[in-house]
Structures are given as C-alpha cells and as structure tokens.
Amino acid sequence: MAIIEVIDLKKNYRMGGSEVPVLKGLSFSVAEGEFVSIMGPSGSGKSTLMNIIGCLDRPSSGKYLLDGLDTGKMSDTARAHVRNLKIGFVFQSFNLLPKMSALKNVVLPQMYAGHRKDYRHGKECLQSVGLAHRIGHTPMQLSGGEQQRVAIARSLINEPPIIFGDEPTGNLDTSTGAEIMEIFTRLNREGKTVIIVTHEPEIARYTHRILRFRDGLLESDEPVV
C-alpha cells in the first residue's frame, strides 16, 4: 500500500514577472515500510519536493496523497495537523532550541499537535537513540552526533509512520554519520517508512531504493543492490 503517492506534481515560483518551473510533472509512490533516498544536484527540485510531501508547501498542480489523504483539498490547519501526526522531521542543522534540555526539545512537537507533554515517553524516545544519560543536557553540552540523536528522538515523539531526513548526516563526520544511519536502518526495520535526502552515495547505500532527480524531473528510480 502506498503511504506517499505523487501524481503529475508541478511547482512554479514567480520571479519578477515570470513563472519559473521547479518541479515539472513528478509521479512516483512510496510503499509503507520502504527505506528510500532522494538524490540529485543542487537545483534539481529535491528541497521543493520535500517541502511538498512534508506538507510544508503546496504544489502548483497535480496531486499528493499522504496515507490516502488528498492534501490538496485540506486547509492549512488540517495539513498542519496531519503533518504533526504522520511525519517526523530530522534536519541537517538539528533545529534544537538552545536553552531547552534534550528532553524538553524532544517533547516539543506534542505541544504543536495539541497533546499533553509526555515526559515519560520522551525519555523512552531518548533511550531508543542511546541518550538516556543525557536527558538534562542542553544542545550546547552535546556533540553534533548527540544533537542529531535528540532530533531523531524528537521526530519519534508523536509516533508518526513516516520519518523524513533532510541531509541528516551533512554536518557530521563519516563515523558519526554511519551511527546515525544505523539508527534510521533500525527504525525502518521496526516498521517506519524512512525517506532521506542526501548528496552522499555512501549514505544512499543504506537505503533500499534511490530516486534521482534532475532539473525538476525524476531521472531514475532504482533499487540499491
């Protein structure tokens, strides 16, 4: 069953007096439980696509179905609600609040989803990424790899079926990046659908399928051997 389905997706941006096409008619699907990487040079449309399938932006035309829901027919409020429940985000720059402890950073998405902050569950999420002993530390007291582990724990707090990683190893050394990818691999084995944007072939090899984009089009869709 497709948890993500993109049908003839197009996105244009207005620059000056003209429309500039960024996505030029993408169609693909991601099945529940897949582990997929998205690759392509700068300007290929990867970030624009991730914003759309992450429910942070709308396409100019075409359809995007998220777990069977047509996001194009939703209000901004409904899309935000679905995003908080269905998707966990992990970013290259971690995006942690500097004055909050690791635990408080982890439970923050529960507030956005309208839930009561569950610190017990937050501790369990931190334990699942090997940081049970660092729950009271602020980001400045953590290494880059530890900060990314906190970000992964935060992405899990609402128990979403999908995890998006936007260059999640981009600010990390090779060894630490491998540790982070092992966590994503485990989450996928546990049933999460994981989608990673990366420039690094060695990171893409952790996934099971590579979607390559160029000039706003899907250039290839191939399994990882």
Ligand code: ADP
The other form holds:
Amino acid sequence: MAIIEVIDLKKNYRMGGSEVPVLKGLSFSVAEGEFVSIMGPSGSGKSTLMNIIGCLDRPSSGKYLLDGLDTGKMSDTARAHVRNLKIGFVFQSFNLLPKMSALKNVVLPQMYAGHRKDYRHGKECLQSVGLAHRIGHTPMQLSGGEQQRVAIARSLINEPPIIFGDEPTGNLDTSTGAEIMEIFTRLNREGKTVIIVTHEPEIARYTHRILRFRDGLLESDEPVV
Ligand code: ADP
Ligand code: MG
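Having seen the form predicted alone, I'd like the form predicted in complex with this ligand now, please.
Up next: the whole complex, starting with the chain shown before.
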C-alpha cells in the first residue's frame, strides 16, 4: 500500500509576469516503511517537491495522495491537520526556536496538533536521540549535531508514520552526518517511512532507494545495492 502517491505533479512559480515550470510532471509512489532518498542538482526542485508532499505547499496541477487521501480536495485546515498527524519534518538549518529549551522546542508541535503539551513524552523523544542530558539547553548551547537531534525528537513528538528530511545533514560534518543517518536508519527499522533529500552519495547510501531528478523530471528510480 502506497503511503505517498504522486501522479503527474507539476509546479510553476510566477516570476515577473511569467510562469516558470519547476516540476514538470512527476509520478512515483512510496510504500509504507520505505527508506528513500531524493537526489538532484541544486535548483532542480527537490525542496519544492518536499514542500508539496509535506503538505506545506500545493502543486499547480497533478495529484498527490497521502495515505490514500487526495490532498488536492482538502481545505488548508484539513491539510494542516493531516500534516500534523502524519508527517514529521527535519530541515537543513534545524529551525529550532532560539529562546526555548530543547524540551520546549520538542513539545511545540503537540500544540499545533491540538494536543496538550506532554513534557514526559518530550523527554522520551529526546532520550531516544541520546539527548536526555540536554533537555534544558537552548539551541545556542548545543552543537549542530545536537540541534539536529532535537529537531528529530521534535519530528517524532506526534508519532507520525512519515519523517521527511530536507538535506538534514547539509550543515553537519561527515561524522556527525553519519550519526544523524544512523538515527534515521533506526527509525526506519522501527517502521517509519523516511524520505530525505540529499546531494551527497554517502548519505543516500544509507537509504534503500534513490529517486534522482533533473530539470523537473524523474531521471531514475533505483534500489541501493
Ligand atoms: P532544490 O531544493 O533542488 O535546490 P528548489 O525546489 O529550492 O530546488 O528550487 C527549484 C527552482 O524553483 C529554483 O530555480 C528556485 O529558484 C525556484 N523557486 C523555489 N521556490 C520559489 C518561489 N517561492 N518563488 C519562485 N521561484 C522559486
Ligand atoms: Mg533545496
């Protein structure tokens, strides 16, 4: 059963009166429990695609089914709700709130999902990424790798089945990036569907399948051997 299904997806951006095509008709699906990387040159539309399949943006045309639900037919509120339930996000620049402790950052998405903040569960999520000893630290008091662990803990707080990472190791050195990929590997083994964007082949090698695209089209879709 496909948890993500994209059919002839197109996205244009309006630039000074003309429409610039960025995604030119993508079709693929991802089954529940897969571990996938998306590769492609800078500017090829990887983040644009992530934002659409992450329900942060809408396509210009085409279909996107998330866990069988046609996201094109949903209101913005309904899409936000589905996003909060189904998807955890990890970004290249961590995107933590600078004045809040690690623990407060981690429990924040519970509020967006309409739950009450559960600090005990927040601590468990931090513990699961090896940061039980850093719950009161603010992002500035943490290394890049630690900040990304906090962001991963935050992505897990609502127990979504899907985790998206947009170049999650892009700001980290090689060995810290490897530690972050070990965490994604474990999450995938535990049953999460994990999709990451990367332009580093060593990072993509942690995943089981590589989707490559170029000029807004899918160039290849191959298993990692
Ligand atoms: P990637 O993540 O692969 O580097 P992006 O998806 O960020 O690529 O961008 C793809 C193309 O779309 C780029 O040419 C970029 O300039 C353009 N683009 C991205 N976001 C916008 C936007 N909000 N408005 C106009 N153009 C955009
Ligand atoms: Mg990008």
